[in-house]
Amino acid sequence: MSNHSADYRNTLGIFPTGVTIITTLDKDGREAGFTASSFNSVSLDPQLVLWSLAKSSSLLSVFENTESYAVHFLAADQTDISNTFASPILDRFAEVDWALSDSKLPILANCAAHLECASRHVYEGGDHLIFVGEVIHHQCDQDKKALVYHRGEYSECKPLGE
């Protein structure tokens, strides 16, 4: 990474982002997932969200070819899960509490929220692909604080007045 790129990355780090994990099943029915901070809502009607994945990711073909995926908003106490899904280990699901949803997506337990999405569009985005999904189901635990990433560190999102 050039110095210019490092400066740009530091500039982007000023903006706090939520920490998510995106999960799906591959064509052979094996669980796949990774940690992502590149998540955003797109539209309320229809309910659309987007996220991106590096073209260099070993999971790129899995997500390019899936029909659905789940987006998990991690709770403030889930830094260990975030680190697991950001690591290069092969079986990221081995030590994590999860279950298949009715729509056959791997859903991680105890998250602040999750969205189950139908894959709608994939767009070129420089060194990443941008995925747009339509939310088909969502669930939220209003009592959980969200995990955020800011200036290269984990933090938690606190309600105003707290």
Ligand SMILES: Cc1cc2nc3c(=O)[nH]c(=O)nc-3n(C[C@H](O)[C@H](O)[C@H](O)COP(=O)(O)O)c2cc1C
Second form
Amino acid sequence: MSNHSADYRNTLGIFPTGVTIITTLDKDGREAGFTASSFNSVSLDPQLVLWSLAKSSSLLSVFENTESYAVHFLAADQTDISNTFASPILDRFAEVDWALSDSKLPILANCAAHLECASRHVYEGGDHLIFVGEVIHHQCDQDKKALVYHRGEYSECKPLGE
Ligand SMILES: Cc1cc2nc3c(=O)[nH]c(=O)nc-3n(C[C@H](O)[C@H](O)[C@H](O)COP(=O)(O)O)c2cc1C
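Now that the form predicted on its own has been shown, please provide the structure of the form predicted together with the ligand.
Full assembly next; the chain just shown is listed first.
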């Protein structure tokens, strides 16, 4: 079976993930961001996380060169924002509420949680680059349900039996 086949994508789609939006400022101070489900935690001490970006992305050089970025965990009612940041829209940030944090990262409003990270490592990963960041600040809203991506569709995260 070819790694590029629809079958392979279908197999990977069995594994549910959360949905994140990863944001930063480019070298000219313009906000940049995209939707990513490749996020995972790596280490608790130090606090390291990882995510990957396609080498074909228009944002590759922005994230390769940035010193920091924010990772937002989307809430179940934020599918519109997920789609906006996965679409070829000229100004994705014009479509959402956001503000710069004290450490000058674009933070999206009403997410379930966000992490502010210092970029620590960038690794080769086939047709993607793998980014490892150290968490320097984190914030969450315990009342929000997380958005889930599974079999190519959005759903809501809730405990079994609820
Ligand atoms: C739910 C979801 C998860 C995604 N996860 C990733 C990911 O982890 N890495 C990635 O490179 N692209 C991912 N994408 C695709 C990017 O969001 C999309 O290609 C985006 O347009 C990239 O930015 P660019 O168009 O500026 O290159 C995902 C899209 C969706 C809808």
